Structure formats: C-alpha cells, structure tokens
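What follows is one chain in structure tokens, specifically the form predicted on its own.
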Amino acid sequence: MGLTQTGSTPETLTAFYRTLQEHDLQPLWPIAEQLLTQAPQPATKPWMWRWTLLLTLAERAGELIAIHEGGDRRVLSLANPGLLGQPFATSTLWGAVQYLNAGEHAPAHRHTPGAIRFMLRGDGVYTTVDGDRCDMHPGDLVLTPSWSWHDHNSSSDEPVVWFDGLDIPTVRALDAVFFENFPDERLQDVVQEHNRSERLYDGRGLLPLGAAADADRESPLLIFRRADIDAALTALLRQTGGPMASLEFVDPTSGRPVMPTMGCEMHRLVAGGRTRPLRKVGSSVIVVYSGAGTSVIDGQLFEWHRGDMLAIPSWSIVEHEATDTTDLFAITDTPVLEALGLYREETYETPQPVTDVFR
C-alpha cells in the first residue's frame, strides 16, 4: 500500500473525510475547481416559450380555475429546464404570463419580491399599487415595488394577459421572502383618481420640487406608457442610425434602475438589422412585443415572433437579427451585479456559428 507525500494512505484519507462529513465539514481541495470556475457556468439553459402555446394554456386555465379557487394567482410560470423543476425562467428571475377573465378582481396582497407587469393583450384593466390605480394598456409597463400593496382589476368585457417579471429567485436565495394578504381579502381604497404617479413624476425632466432629494430605492413613477416608449425609441434610432436602439427604464428622481434588484429594458431592432455578438454577466428574460426575427445564444438558433419569450443565461454569447422591425422588452438582474461590482461584458466582431436549432 503506497503512501502519499504527506505519509497518509488512501484508507487514512477516507477515514478523515468521513470524520469531516460527520462533523458537517467539507475539505476545499477536492472541490475548489467546481466552486471557483474560470468563467460562469450557469444551470439556466437558453430557452424559448411560444406565445401561441402560452396563450392557449392561459385561456384554458381561465376556463378551469375560478377566481376563488386560485384564479387570483392564475399565472403560468416559465420553468427553465436547466433549473431542475423550479418555476424560474433563470436562476435569478421569475417570468410568467398572468390571465384575468372579464370583470374579475384579484384581491390585494404584498410581498418582498419586486414585480413588474408588461401588458400584452386586452384593455380595461388596472393594477392598484399602494392606493394608486394604474391603468394598463398593451405595451405599458407597470411597477409593483417590493412590499407595496397591489391588486388587479378588470372592467373589460374580454380577458386580459400580461407578462409578470419578479426577482423571486434572488430574494429567495437571500432568505428574505415575506408575503401578506390585504386585511379581509378586499380591494384597496383608492387615494385619488387613477394614475397619480404618472401625473406627478412623468414630467419629461420636470419634477415636483424636492422629489430628487426624497428618492427612494424604487421608482416613484409606477407607469411607463407605450406611446412614450415608442417615441423615445424612434428618436433614439433616428440619432444612432441603428441597427438597434436600446432604452433603460429608470427612476426619474435619481436615474437609477426602477428597482434595486431588477432592471427593465426595451430594444428596437430595424428590419434586416443584426447586433454584434455580446456576452455579459447576468441573466435576462426577453418578451417579443412586436416583430419577428432570430437570436443565436451560445450557438443555438431561436426563431421568434410576437409574444414569444426567451431566457438568456449569464455569460452566454448572444446576437439578434430582425426580419421585421422588432421591439424586445427585457428584465435583467444587472442592478444587483452592478451594485456588487460583479458586472462585466464582452463584444465580438465575428458572428458565432450556429451549431443547433431550437425546436
């Protein structure tokens, strides 16, 4: 039986490791390369969910699940197959579609994970956030910041569908999840007329005196309108000449991301335009608001159309090409990484070869 350089035998080491395990200890030297990798090795897989299937199944849920039987949470979560059955789109981001039947009202509640609502289909619905009734129209972004009371209400004669984006995986990993139903499971009282935050803070650089000094961790502006988003993208694209114009949704009082844990972006890619390959630390979920095209993610080709949703893992090489002029909405975990000093990105000049096609 041979000795190691330290004079121990394999049997002695086995016994030592067993003793460590019995005392809830692990040696670093056998696992160091697994923990300290040369680059991120995310469990999240590049993936896509088809809008046609999402809508069909959401409509079926609307038929099967009544509001008092869980319909106030009539949500289909994007479950990335790389995350072992967890209901998360990426390791840090929750993405989902929420379906509200005509005339339904989902009772108020609050939770520490922050949330956004990006309206996809239907009209005549509003989300009340801490007493502010925020009307939601297709293409609008509505914020429900951490620990804010919110409920969803429809006065429409047709169902409505929106995209939910939350930081649940991040908050859960930090053991900081709290949840509370509104007293008596009723709707909130409305403080004033609808869209109060929009009237106060959407002043195109003109804010109430002192608003910047009172800046909170989240944006006090709760609504970002499709018409304003479209106008800003059009103006930016005119200035840059393309192929893509990109916007970040920010707190108008501070210029910071709308939430400390989750960023929101909108990108417009002109027809025939192609982006340079880029990879960055941090994951994202993309919603195709309009248009059609393809994305290559780590050599895998995804062909997408309006409403499709994609998960992009951290440090994946990504490039997009539009067949029609396209608007892509995205949620990201970039604010967390930037706050911790961990964000980085790399761009490439040469398109990556396609090695596989998503089917």
Contents of the next structure:
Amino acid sequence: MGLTQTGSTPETLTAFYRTLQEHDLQPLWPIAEQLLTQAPQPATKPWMWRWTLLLTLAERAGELIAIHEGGDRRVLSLANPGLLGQPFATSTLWGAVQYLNAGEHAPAHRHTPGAIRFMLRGDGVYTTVDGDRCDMHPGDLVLTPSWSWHDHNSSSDEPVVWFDGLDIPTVRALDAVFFENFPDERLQDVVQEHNRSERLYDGRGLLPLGAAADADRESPLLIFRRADIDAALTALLRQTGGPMASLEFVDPTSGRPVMPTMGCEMHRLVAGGRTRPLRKVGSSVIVVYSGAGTSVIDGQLFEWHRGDMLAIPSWSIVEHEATDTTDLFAITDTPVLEALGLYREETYETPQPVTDVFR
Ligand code: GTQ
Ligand code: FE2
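We have the form predicted on its own; now please give the form predicted together with ligand GTQ.
Every chain and every other molecule in the complex is listed next, the one we just looked at coming first.
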C-alpha cells in the first residue's frame, strides 16, 4: 500500500478508488505484491492421473461415444484441479488420452496448436500428417505440427490408446487459435508409401542437400521410433554412468526442439536411482512409459506405475526415484521460455522433506 499524502482523508480516498473503478482503472499499489511475485505462483497443482483409471474410462468412452456424433476425437483431457475447471493439464499444456476402437477413423482437420502423439497401447494405427501416413507403435512419438492436416486411422482388430500433448493453453493465451475441418472428404490424399518423413530425414546426420539450409520452425521428421529412443538412452546411460539419462527430441535439420511451443523429452532412471531436486521455470506433463517409482513434488509424494501421468507446475521442486528401471516421457513448454529469455533452473544437493502423500 502506498503512503497517503497529507490532506487526504479516508473519505477522499474511498471516493477516489470508486472513481478509478468507474473509469476502468486500477491502482498498482494495492496489488503490486500479488502481481510481481518474488517467484512464480502457479495455479497448476502437482497432480497425477492413474493409468488403470484412464484406461477404464477411455474404454467406457469407446462404448458410449461414436466418433461421428460430436466425438470427432475421442479424447479425455487431463484437467488440473488448480485450473478452475479448464481442460488443461498445466497452465500451458494440454495432455490427454485418445482412444480408437478397432477399424475407426478420426476425420482430418488442422489447427494452429501443435500436437504430439505418444503411442501407448495397441498397434495397426497411423496418423496421416499432410498426406504422410505415420505408423504408430507403442513407444513411438509422432508429431502433428501447427496447421498440419491430420487424421487418425486404425486398421487394428483391437482398441488403441495414445497420449496427446498439445500447446492449446499457450496458443489460446496468445489468442492465436485457428481451426479448420478438411474440405469434403473425411480423409486426405496420401503419398503411397507410409512414413515418408522417416525415409527422408532419419539419416543419422545425413540429410537431403539443402534441408538444413531450409530448416523450418517445426521438425520435418515426424516420427521417432521406440527402438531408436531405447538405443539412444542405453548409449547415453553407458557414457554418463547414470543414474539418469535424459534425451530431447529435436528437429534433425536444425537441432532445435521439435516444435517452437513444446519440447519433448525422454528420461531413463535406473532401478534404485534417484535424481537431485530440480526446479525450473515452465510446466510439464510426464507419462510413465515403463517402470515404477516415486516423485516428490513440492514436498508431496507421488507413487507411480506404468502409464500414470503427472502434471508438474512451474518452479516446483521435483525429484524422482525409480524402484524399477523407468522411462519417463515428458512434454514441456521450455522452448517458449527459452525463446523469450525467461528460462531458469536451480538444483539442490539435499532431498526435500516429504510432508504429504498424493491421495
Ligand atoms: O487428435 O487431432 O487431444 O485436435 C486435442 C485436439 C487431439 C487430435 C487432442 C485434437 C486432437
Ligand atoms: Fe487435431
């Protein structure tokens, strides 16, 4: 609160504040401390959604909701209870499970929010991205960059489930959301052979001449395979000696994050391994791809298993411990913070005390 000038009285001040309000003005001095906090005060809560529950309810959606009747994408979004009923996992990230019954198709459309698919369960499904049919097997990452046409197609005889990560809250905050359905037909024209981007850009440092010079905002390589991810984690772990190996998925033409708005990472923590407490600016959503263990987030203990999904708020102190060797997939908003010069992080030497257990 500002000091008052001699001559001002409670009455004149009250009248003045009312006048300000009537003219759509607000004084800074009463709200400065809530506005310019010493450190981030995220509304996002540390949270976890269990795989057993996600799968059960996705299956229920598969029974109850047909894809054409308002369920064009059969998606259950992770809705963080700190975010006042908004369908967002964190203040900047959308996380969800998507479920297709055997033989179903989700129709083509495009939008300015960028998306990633991290395949979890089932096989025989592909996402067509601008005409390129990208096969998705468990543990694969497939990109659907901003404004690219995409549809999902199952030729499987069983249901398939994957994790969707999008930057919807970020793009919405910037009032930059556009959406369009694919004209006329439900499916796009396709190039004959599947996985075109993989054939062109997955050359281990060998690219079509000019591709690096023409590097775009998003990765032209749309698929990252589980076998390659596994091999890279194994090699990195062997080099560093552990306990954790951390990879970022990057655009091979630029070395930059796969999307300007969203980072994708994979972390392997060996059985018995424990990370040092880390806090960083920006939020993330973690999907436990394999393994089991615990995390402490701002003093709260989370016990997780394969398929569980966690929301990590900005500037929360996070440490992980693996009971079985664990692969954690994560989406982050780090590229946004890096681009704007807002990224910072701190690590600590000693574990934080556990004061609370999640549910
Ligand atoms: O699969 O195209 O989770 O458009 C949210 C919006 C998935 C999709 C989501 C989408 C999609
Ligand atoms: Fe979409």
